[in-house]
Structure formats: structure tokens, C-alpha cells
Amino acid sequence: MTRVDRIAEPWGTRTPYGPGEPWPARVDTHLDGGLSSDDVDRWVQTASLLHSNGDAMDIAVKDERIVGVRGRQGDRVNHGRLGVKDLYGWQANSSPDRLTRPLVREGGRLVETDWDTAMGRIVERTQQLLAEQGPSAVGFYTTGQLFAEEYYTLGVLAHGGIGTNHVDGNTRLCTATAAAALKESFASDGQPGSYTDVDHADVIALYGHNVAETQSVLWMRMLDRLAGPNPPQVICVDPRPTEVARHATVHLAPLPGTNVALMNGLLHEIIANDWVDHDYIEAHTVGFDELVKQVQDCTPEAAAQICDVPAEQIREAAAILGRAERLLSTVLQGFYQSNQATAASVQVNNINIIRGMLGRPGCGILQMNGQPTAQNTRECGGDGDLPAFRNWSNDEHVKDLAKVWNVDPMEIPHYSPPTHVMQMMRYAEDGSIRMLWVSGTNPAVSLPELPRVRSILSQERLFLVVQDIFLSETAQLADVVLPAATWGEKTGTFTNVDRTVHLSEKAVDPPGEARPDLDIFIDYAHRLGLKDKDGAPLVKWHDAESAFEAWKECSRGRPCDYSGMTYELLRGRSGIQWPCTEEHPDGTERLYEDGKFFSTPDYCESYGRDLVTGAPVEATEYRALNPTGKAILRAAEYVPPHEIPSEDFPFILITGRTLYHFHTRTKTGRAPELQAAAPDVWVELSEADASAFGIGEGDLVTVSSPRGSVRAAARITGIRRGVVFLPFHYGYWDTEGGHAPDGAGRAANELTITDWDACSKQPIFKTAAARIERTAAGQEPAPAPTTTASAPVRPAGAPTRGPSDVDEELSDRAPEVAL
């Protein structure tokens, strides 16, 4: 057993392996207060809720308290490893400022009350608005951190009971483009690839995907391949000097907002050199001729003019992609939160498709998720889709869903796609949405253009309900606050990026009167008297397992088919990939192995959209394009961002994550080791830009956009010139301001623009125009980690370290794999 400071060495000890070999197991364990495994009363099965990797773990319980975690060696996802947020984040559960009783607003203040009073107010306001204005007065905005059973219940009561179309999740901010890109290429959501493709690939291409900080255990897997024999070549597309870039064979650092031009340049070169699988294209795709025509003039030189990337680098990357025998492609926020998000992500799919790199070991696409249960929001109707990938514009799908719920099809709104959150904010601003129920998320920090968002959420005419575990910035603005249970305090399932479903069991009781989100939704449905067309309760389940059984039936026969799973199968086994059916009782590792897709017109989830305008493709148009259900090659021209640098705002602002925090830091900010590693906001800028503006390491800098300003300490890094970066985690809950700036701004979204991708409706966080100004001399280095993309170009103070060590235990026993 080895002990490692995992704050200082976040990816731990290397366990090298070669292509086609199983990833060696290593069990990571962290226990509180010098406890050993012998001191633990029991271990309880779960998986991580602080990123989308789906790391399986066991919770250590002693004296009915959570005292630590241990990775599950036999799990197919992590083989026992845990990331830094997994190892330390659980401490937030026992924070003394957890919400323990409902709160209601009285005389302008939130005061404690009982559940009957709180729920009574919500039900009374709902009924009043339904009578006055109808279902369109009510909106729901949820998270990427609940369980599948909870999203499904919310989807049923909102779509099938109340009849509102205003249902979305904060996965809109991180994952909507993943779903949109998959629907454009395959007419259905669902990741084609598997994490085991890392074990086989000879080329791994990461597009805007800082996997080292967003899915650190997946990065451990890649690092171990790089440390072993015959390592894969790595292509990194990112304007920042990430750990991925430091290990890349080719690092492309395009100007933010130009990803489509870069991708078209790569596609041009691959096609021009005939590095394409013509047999695969002929047998399994439509749209190749249009793609060839679109990229014909986008030579590497033409792309280089737009992206400011050397043409020779584009050629080198294209040659690696074009000659790969097993290509794994991954995509995340660098593409999803940028200009032309869906169009750029679809071009990644196009490279794998025209090269025939699907459905074989090492040949996959992972349009990554940003949050742990993002996939479930998309599957269960918790955001802008109908449950089980039903097509909102296919009347037969709506009828089928109505049959599952035993309601009239006309009670399920399907006159347009479910409303995305940015449109919901507009409706609330205009006064048509008058009740907004926010569960498990924090839009007062995470949405763009925060001054506007705060003004919307604090309107008197808007009845705001917040269901959370802490008094977040958003909760402080609410009319009713409901205390929720969280991970480790309730039972449910959730699904990671490569479709692996994990069961998370209750380990301890929630504090005070806090309740599981599922219980709250069921209680609301019953108090509201929601019925099916036979007069029976619309929500017929009463606990997590019975909700899961209901969800299974809803998913039966659809791409995300869970019908072969049970809690008993998931319990102990640790991870099964959907679709899991009678035909595939062990799950399905890769989709589209046989070149068959979920894309026939009568079955597909979506007919797609125009990649530039976002206009929906009509059913008749889709039937003409793809009558037999093939993969679709969709082309797109490059269009510049709406906001570009100017004389007044000469920089491009991008925002993003750091390894040590999650979302708006409500949990990780309460974990001492994580908070100490990245205690406050900073701004990254290049050495050349710092010199031009007389800025040194740690100097206070004001970053301004046309919408606001933020003050942060400067970190001088290897980021490309003309670009500045702010981490998006920092808000105001731990400042004097409470929910808003008390002086200088701190949240990156004070600066970002109200704008979204035409297809996915995902807000754009990475192309705001900004200026910088030195405000004061710094007294110490910026509070940015030295271990990540924010590492300084020159030594700056003490390196990032942690106060405690983690046990890493290597094992000769190969982990069990689902298939």
C-alpha cells in the first residue's frame, strides 16, 4: 500500500498497461481522522456525484456518520480509483450549515416553518396560477445531480400532470450540446463508445475536453496507457496549456469561437488525402457529398487564417486522425460552450463516421457530460426531451407515452420542444412564467449575465421555490426553500457518460427534517391531486425502487432500454450499461456495432436541425434524407461569434472548471482540502499580455465586459495571447454579499453574454469580449492551483499541496468487467 498526497498529485501513482490489456486495479481509500478500515462499521455502495465519470465507490459509515470513501475495484468504470473530489467532497454532507427545516418568506425574510405550511403554499400558488393562466405559468428547472427516479417523477408530474412545457435542467449549461450532436448524427441520444475504448485506441483526440480536470479518473486511465508500451497518440484542441496539452502529440490552440473552421480544415485534409472508409460510407451513411462540398475550400491555410493555428499543425493532426486504426474521440465544454457548439461537435462525429471508426474496440465517440447524472435528465424528461428518447414531433411517440402514463395525449404538451432555461428566464422576465421551482442547482451563479438573472429571480411577481441542501445564492432569493437529502442519504440510480448505470444506496439519515427529492416530488403530486384518466393517482410509486420499476417500463423498447435491470442486479455487481434487455441481459458495451442506428424515421428521437440557423428539420424532409435509418453526415459553414473583441474590449474571455471544485462550489467549497487547494477566484493571462499591461503574478486585475466586472488576482500562464480565463465556480454564499457582489464582482458570469447555440440552446460562455486593468499590486501569488492548467509559467510561491494522504492499494486481481 502506498500513501500519496492526492492534492499535490491528483492523478496518483501510475499503473502502466499496453493496448488490449485490462487496466490494472488500484483501490484508493480516504478515511477521516486517522481511522482505518477496521474501524468502519459498514461500507455502502454508491458512485461519485461530483463529476460525470461515474466512479464507483463505497461509503464508510461509523457511528451513523459518513467517515470516508473507498473505490470499488470490481467496477468497470474506475477499477478502484477515485478523483480528488471523490476523496474529499463527502465532507460537505455534514456541514453545520445544512438546511434542516423548510423556510418561507415572511416580511421579506426567510423563516423556519413545517413541511405542511411550506408545501401548502406551493400547492396553493400552483392551483391559483393554473386557474388564472394555465400550465404555462409554471416552470421547473432542475439539476444534473439528482437520480433517474427523481427526474422521471418530475417529468411525469410536470409534462403529464400539470401539462407545462417549461421543464429543463442545468445540464443545459454543460451537456445539451452532447445530446444535440448525437441526435444530429445518429438521430438519437446515447454515447456510441465505452470507456474501455481507451484500452484499445491508438489515437485519442480530445476536443475542448480538459479530461485531466473534469473526469480525472478517466485521465488516469489515459495516463496509464501513455506510460505503458505502444502508447496512443494524443491530439488536444484547447486554447489553454492543460495537462492534456502537455501530454499531446499535437496541441491545437485555436482562437475561441473558431472550432467549426478548425474542424472543417481537418475534414478537408482527411478527405483530400482519401483517408476515408468508402465502403462504410456507402453502406451506413447519408450526406457525404454535401460534406465534401462544404469543406472543399477549407484548406489548412484557410482554416489557419481564421483559427490562428499554424497550417502545418492542422495537417499533422489530420494525418494522425486519418491514419489511425482505432480512433477514440471525446468532446466537452471547449466546444459545447462556444460559438457554433453543435456544428463543431457534429464535425467530430463526422471524422469518426467517414473513417468507419464506430462499434469496434478503440473506435468510439464520447460526447462527454459535465455533471454526474446529466444523462438521466436527458433520458427521463428532466430537461428538453420527452422520456426515453421519444420524439416530441412524432405524434405516435406522444401517444405511446400517454399510454404509459394513462393520460390523454393532448395533456402532454408537444406543440414545440420543451422550453430551454434561457427562454424560461425570458418568460419569467416578461411575466408569463410566474412560478419557478429550482431543484438542486444555483442559477444565480451558474447562468450567464448575472445582473439580469438576479433581477429576474428577485421579482415580486415570480413565486420562486428552491429545493436544495444549502442556502445557496438562489435559495436566498426564494419564497419557499425545501431542505433536501443528498448523496449518501437517499437511494437511487444514475448513469454516466458511457451509459453505465450505478445504484447509490442510502448510508445515513439526512439531517433534521430534510427529505429525499423523490419524496418531495411525490408529495407535491399527491397534494396537487394529479390523476390519470381513470382517476387513479398519476404518480403510482412510493419509493426509489418502485419508481425505478416504473421508469423501466417507460424505457422498454426505446434506445435507453433499462428493462433488463433490477436493483438486485445492480446491487453488488457495480455498473451495467444500457440498453439492458432480455436479449442483452448483461448490458451493451458499444452502440452501432453492426452499423445499425436508432435513426429510422418512425423510431428516431429527432429529425435534427439546421446546424447554422437551428431551424427544425420537418418529418417529411427527414424521411426523404434518411428513409432507411443510417448515420447522418451534416455539414456546416463557419460563422463568427456574435461578440468579438473591439478597441474597448480587446480580449476574448473564456470560463471553465478547475480540478478541485464542482458547479458553484456549494459542496466542494465546504470540503477543507478542496477549498484550500483553490480558495478564491483568479484570472489567467499570457506572459505577453501581462507584460503589455504591467501586470505581475498575484496583482489584482479588474476584468470587464459590456455587462459587468470581476476583480481577481492574476495568474500568468501559458494560455494563448489575447485570451483570458476565469474559473466559474465562485459566487457569494461565503462572502458578505450573500447572494450578490458586495463591492467588486467575483463570479465569472457577471461578464458572460445572454446568447446560446442555435441547435442545442446551450448558453455560450466562451466568447465574451473583455478588457483587463491592473487595479493594485499583489501581496502574494494568485490563489490558483499550480498542479493544473492554471500552473504558472514561472515559479510562484509554494506549490499546491494537501494536508493529508490517500491510501493507494495496487491489486494483482483484474477487475470484473460488465461484458
Second form
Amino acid sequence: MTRVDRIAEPWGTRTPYGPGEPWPARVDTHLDGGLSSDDVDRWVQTASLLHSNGDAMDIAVKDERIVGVRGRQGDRVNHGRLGVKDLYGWQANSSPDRLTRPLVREGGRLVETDWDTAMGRIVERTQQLLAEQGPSAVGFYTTGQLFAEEYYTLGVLAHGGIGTNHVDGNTRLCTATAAAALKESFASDGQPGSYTDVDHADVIALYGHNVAETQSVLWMRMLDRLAGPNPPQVICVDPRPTEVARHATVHLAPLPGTNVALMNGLLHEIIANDWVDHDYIEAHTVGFDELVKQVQDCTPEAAAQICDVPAEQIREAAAILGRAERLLSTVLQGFYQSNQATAASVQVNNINIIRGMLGRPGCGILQMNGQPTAQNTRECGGDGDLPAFRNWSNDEHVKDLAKVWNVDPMEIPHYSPPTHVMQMMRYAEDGSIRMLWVSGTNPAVSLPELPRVRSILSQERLFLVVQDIFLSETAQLADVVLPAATWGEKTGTFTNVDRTVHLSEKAVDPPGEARPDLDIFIDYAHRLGLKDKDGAPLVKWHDAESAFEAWKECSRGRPCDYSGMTYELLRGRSGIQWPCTEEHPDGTERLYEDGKFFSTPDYCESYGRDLVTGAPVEATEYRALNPTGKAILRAAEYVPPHEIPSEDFPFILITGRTLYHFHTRTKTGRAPELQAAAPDVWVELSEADASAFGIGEGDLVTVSSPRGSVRAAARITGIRRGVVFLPFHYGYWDTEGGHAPDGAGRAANELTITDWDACSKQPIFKTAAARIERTAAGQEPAPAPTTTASAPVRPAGAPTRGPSDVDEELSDRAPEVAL
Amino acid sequence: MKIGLALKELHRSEAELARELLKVSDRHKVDHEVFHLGRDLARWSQEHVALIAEIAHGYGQDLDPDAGGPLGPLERAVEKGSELAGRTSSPSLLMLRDLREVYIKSAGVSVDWELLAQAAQGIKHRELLALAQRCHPETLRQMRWANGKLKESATQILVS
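Same protein, different state: after the form predicted on its own, show the form predicted in complex with the partner chain.
Let's see the whole complex now, leading with the same chain.
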């Protein structure tokens, strides 16, 4: 056993392995000061809730308190490893400022009350609005961090009971594009690939995916391949000098907002050199001719002009992609939150499809998720989708769902796609949404253009309900605040990006009167008197396991089929990948083997959308395009971003998540080791830009866009010229301002633009024009980690360090992995 | 031969569609998708206008390649007004009317492209046919956008 400082060494000790070999195990353990495994009363099974990797772990409980965590060696996802957020983040659960009682607004102030009073107010207001205006007055905005059972229940009560079309999750901000890109190419959500593709791939291409910081355990797997015999070649597309870029064979750093031009350049080269699998294309795809036509003129030189990447590098990358024998492609926010998000991500799918790289070991596509339960919002109808990948524009699917819920199909709104959150904010702004229920998320920090968002959420005429574990920036604006239980205090399941389902069990009681989100939703449905068409309660379940059973029935026969799973199986076996049925009780490792897709017109989840206009494709059009259910190659032209640098705002601003923080820092900001590693906002600049503006390391810089400004200390890094980076989401809960800036802003979203991808409706956080000004000299280096993409180009102050208190137990024995 | 006249009419209707899209964009600046897409889609029509003007030379027409260009100062003032009025619900009805106008205008342009494509086949003018084949799909996409946006917004606007 070794002790490691995992703040200083976030990816820990290497366990090298070669292609096709199993990834050796390494069990990471962190226990509260001085405790050893022998002191622990019991270990309770769960998985990570602070990123989307799905690391399986056990919670250590002593004297009915959480005292630490340990990776689950036998799990297929992490083979015992834990990320830095997993190791330390759990401490936030026992923070003294947890919400323990419901709050209601009285005379402008939030005051403590009991559950009856709080729920009574919500129910009264709901009924009043339903009587006055109908369901269009009510909206729900949830998160990517609750459990499948909770999203499903919310979906049932909102879509099937209240009958509102306004249901979305903050997965809209992180992976709406993942879903949209998969729906465009395969007419259904659900990742084709598996994490084990890392073990087999000879080329791994990461598009706008800073895996080292966002899914650090998946990066450990890649690092271990890179340290072993016959390592894979790595292609990195990212304007920042990330750890991925540092390990890349080719690092392409395009100007933000030009991803489609770059992808079309790569596709042009691959097609021009005939590195394509014609048999696969002929047998399993539609749309190839259109793609060939679209990329015909997009030579590497033409792409280089737009992206400002050397044409030679594009050729080199295309040759690696074109000659790969087992190609794993991954995509994340660098594409999803940028101009033409879906169009760019679909071109990644297109590379794998035309090369026939699907459904075999090492040949995968992972349109990544940003949040741990993002997949579940999409599956369960907790965001802008109908449950179990049903197609809102297919009347038969709606009828089928109505049967599952025992309601009239007319009760389920399906006249248009469910409303996405940015549109909901617009409806709240124009006064037609009058009640908004926010659960487990913090739009007052995470949505773009915060001055606008604050003005919408603080309107008198909007009744705002917030369900959370802390008094977040958004909760401070609420009319009713409901204290929720969190991870470790309630039971449920969640699913990671490679469709692995984990059970997360309750380890300890929630503090005070805090209640599981599931109980809150069920209570609301009952108090509201929601009934099915026979007059029985609409929500027929009462706890996590019975909710899971109901969800299983809803998913039966659909692509995300959970019907073969039980809590008992998940307890015994750790992670299981859907679809899991009676015929496939062990789950399914890869989708689309033998070129079979979920894309026949009668079965598919989506007919797709126009990649530029976002207009939904009509059923008849889809039928004509893809009558027999093949993969769809959708071409896209490059369209410039809506805000480009100008004389007044000469820089391109990008924002992003960093290693030591998650979402709006609700939990990670309350974990001492994580907070100390990156205590405040910073701004990353290139050396050339810094010197042109007379800015030195640590100097205070004001970054402004047409919408607002942020003051931050400068970190001079290897980022490309003309681009500045701000980490999200530093908000105001731990400042004097409370929910808003008190003087200078520090949330990156003060600056971002209200604009979204027309196809996925995902907001664009990575192409805004900005200017910088040096405000004051700095006394010390920027509070940015030195271990990540924000590493300084020249030594600046002390390197990022923490305590050496994580145990790593290495084992070259392959873990016993189910399946 | 009346192809010159058909091109002139198409040039007029494309320019009008471009200006309509820009006007709708300006009028609904607070509806961000309409604002941004209106501008993106106007650009397609502006390109069509320039291409039509170019090919129309051969048919003795002297058409302005820049017709359908950006709005003047008076029309701009409308944009400012929409920002201020954006917090009341009355502009939303106006949005339905405006999108309906885009739908109808783009449908008109679509028919014009069809007529022209027919004529181009009749006289075996490959270049003209290629132009219609390049531009017409974009017109259809403009039309579907307006239609989709109408369907998506109608319920909320009409029931609230």
C-alpha cells in the first residue's frame, strides 16, 4: 500500500498495460484523519456523484457518520480507482450550513417553517395557476445529479399528471448535444461504445474533451495504456494546453467556434485518401454522397484558413484517424458548448461510421456526459425527452406511454418537443411561465448571461420553488426552499456514459428534516391529487425500489431496456450495462454490433433535426431517407459564430470545468482539500497577449464582454493566442454578495452570451467576444492549480499540493468484473 | 423567352425574404433563437440574390447583387424598441404573425425556384438548373424553420 498526495498527483500511480489486456486494479481509499479500515463500522455501496465517469465506490460509515470512501475493485468502470473529487467531496455532506428545514418567503425574507406549510403553499399556487392559465404556467427544471427513480417520478407527475411540456434538466448545459448528436446519427440516444474500448484502441481521438480534468479515472485508464507496451496514438482537439494535449501525438488547437470547419477538413482528407470502409457504408448507412459533396471543397488548406490550425497538422491527424484499426472517439464540452455544437459532434460520429469503426472492441464513440446522472434525465423523461427514448412526434409512442401510465394520450403534451430551459427562461421573462420548480441545480450561476438570469428569477410575478441541500444563489431568490437529502442519504440508481447502471445506497440519515427528492416529488403528486384515468393515484410507488420497478416496466422493449435488472442484482454485481433483459441478463457491452441500429422509422427515438436551423425532420421525410433503419451520415456546412471578436472586444472567451471543482462548487467548495487547490477564480492568457497588455502572472485583470465583467487574477499559460479562459462556476454563495456580485463579478457567466445550438438547444458558453484590462498589480501568483491545463508557462509560486492521505493498493491481478 | 422576367421576380422575392428575416430578427431580439437564426437564414437569401443577379446578366437583366442587404437606421430603431417591450406578452402574438410571414414568403420563393428549375430543364441550361438545385433546398429549410418555430411557440403564446 502506498500513501499518495492526490491533490498534487491527481491521477495517482501508474499501472501500465498493453492492448487487449485487462486494466490492472488499484484500490484507492481515503478515510477521515487517522482512521483505518478496521475502524469502519460498515461499507455502503454507491458510485460517484461529482462527475460522469461512474466510479463505483463504498462509503465508510462509523458511528452513523460518513468517514471516507473506497473504490470498488470489482467494478467494470474504475477497477478500484477514485478521482480527486470522489476522494474528498463527500465531506460536504456534513457541512454545518446544510438546509435542515423548509423555508418560505415572508415579508421579503426566507423564514423557517414546517413541511406542511411549505408544500401547502406550492400546491395552492399550482392549483391556482392550473385553474387560471393551465399547465403552460408551470415549469420544472432539474439537474444531472438526482437518481433515475427521481427523474422518472418527476417526468410522470409533470408530463402525465400536470400535463406541462416545460420539463428540462441542467443536462441541457452539459450533454444535450451528446443526445442530439446520437439522435442525428443513430436516431436514438445511447452510447455505442464501452469504456473497455480504451483497452483495445490503437487510436484515441478526444474532441473538446479534457478527460484529465472532467473524468479523471477514465484518464488514468488512458495514461496506463500510454505507459504500457504498444500505446495508442492520441489526437487532441482543444485550444488549451490540457494534459490530454501534452500526451497527444497531434494536438489541434482551433480558434473557438470553428469545429465544423476542422471536422470537415479531416473528413475531406479521409475521403480523399479513400480511408473509408465502402462495404460498411453500402450495407449500413444512408447519406454518404451528401457528405462527400459537403466536404469536397473543405481541403485542409481551406479548413486551416478558418480554424487557424496548420494544414499539415490536419493532414497528419487525418492520416492517423484514417489508418487506425481500432478507433475510439470521445467528445465533450469543447464541442458541445461551442458554435455549431451538434453539427460538429455529428461529424465525429461520421468519421467512425465511414471507417466502419463501430460495434467491435476498441471501436467506439463516447459522446460524453458532463454530469453523473445526465444519462438518466435523458432516459427517464426528466429533461426535454419522453421516457425510455420514446419519440414525441410518433403518436404510437405517446399512446404506448399513456398505456404505461394509464392516462389518456391527450394528457401527455406532445404537440412540440418538450421545452428546453433557455426557452423556459424566456417564458418566465415574458410572464407566461409563472411557477418554476428548480431541483438540485443552480441556474443563478450556471446559465449564460447572469444579469439577465438574475432579473428573471427575482421577478415578483414568478413563484420560484428551489429544492436543494444548501442555500445556493438560486435558493436565495426562492419563494419556497425545500431541504433535500443527497448522495449517501438516500437510495437510487444511476447510469454513466457507457450505459453502466450503479446502485447507490443510503448510508446515513439526512440532517434535520431534509428528505429524499423522491419523497418530495411523490408527496407533491399526492397532495395535488394527481390521478390516472381510473381514479387511482398516478404515482403508484412509494420508495426507491418500487419506483425502479415502475421505471423498468416503462423501459421494457425500448433501447434503454432495464427490465432484466433488480436492486438485488445490482447489489451483488456492481455495474451492469443496459440493455439488460431476460434474454441478456448480463447486460450489453456494445450497441450496434453487426450494423444493427435502433433507427427504423417506427421504433426510433427521433427523426432528427436540421443541423443549422434546428427544424424537426418530419416523419414522412425520415421514412423516405431511412426506411430500413441504417446509420445516418448527416453533413453540415460551417456557419460562423454569432459573436466574433471586434475592435472593442478583441478576444474570444471560453469557459470550462476544472479538476478540483464540480458544477457551482456547492459540494467541492465545501471540501477543504479541493477548495484549497483552486480557491478563487482566475483568467488564463497566452504569454504573447499578456505581454501586449503589460500583464504579469497574478495581476488583477478585468475581463468584459457586452454583458458584464469579471475580475480575476491572471495565469499565464500555453493557451492559444487571442483566447482567454475563465473557469466556471465560481459564484457568490461564499462571498458578501450572497447571490450576486458585490462589486466585481467572479462568475464566468456574467460574460457569456444568450445563444444556443439550434439543434440540441445547448447554450453556447465557448464563443463570446471579450476584452481585457489590467486593473492592479498582483501580490502573488493566480489561485489556479499548477497540475492541470492551467499550469503556468514559467514557474509561479508553490506547486499545488495537499495532504498525503490517500491509500493506493496496486494489484496487477485483473479485477473480477461482472460480464 | 420570359426567363429574364422570372429571374427578376425571383430576385425581388428573395431580396424581400432576406429583408423580412432581418426585420423579424430585429423585432424579436429578446427571443434569442429567432434573433440569431433570422440573421443566419437571411444570409442564405442574400447569397441567393447575388447569385441570381450574376446569372441574370445573361438574360439581359441588370439586378442589384446587394438587394436584401442590412436594414437602415429607421428599421434599426425597431430593434431597440423590441428590447424594451420584450417583458410584456403582447409582442409574442406579433412573433406568430411575423413567423407566418416568413413562412409564406419563403413558400413563395420556393415556388419561384421550382418554376425556374422547370424552365432551365426545358432550355437545357445546366448552370441555371444547378443554381436552382443549390438554392432551393435552402429556401425549403428556411420555410421549415418558420413552420417548426410556429408549431413550437403557438401553444404557449395562444393559451397564456
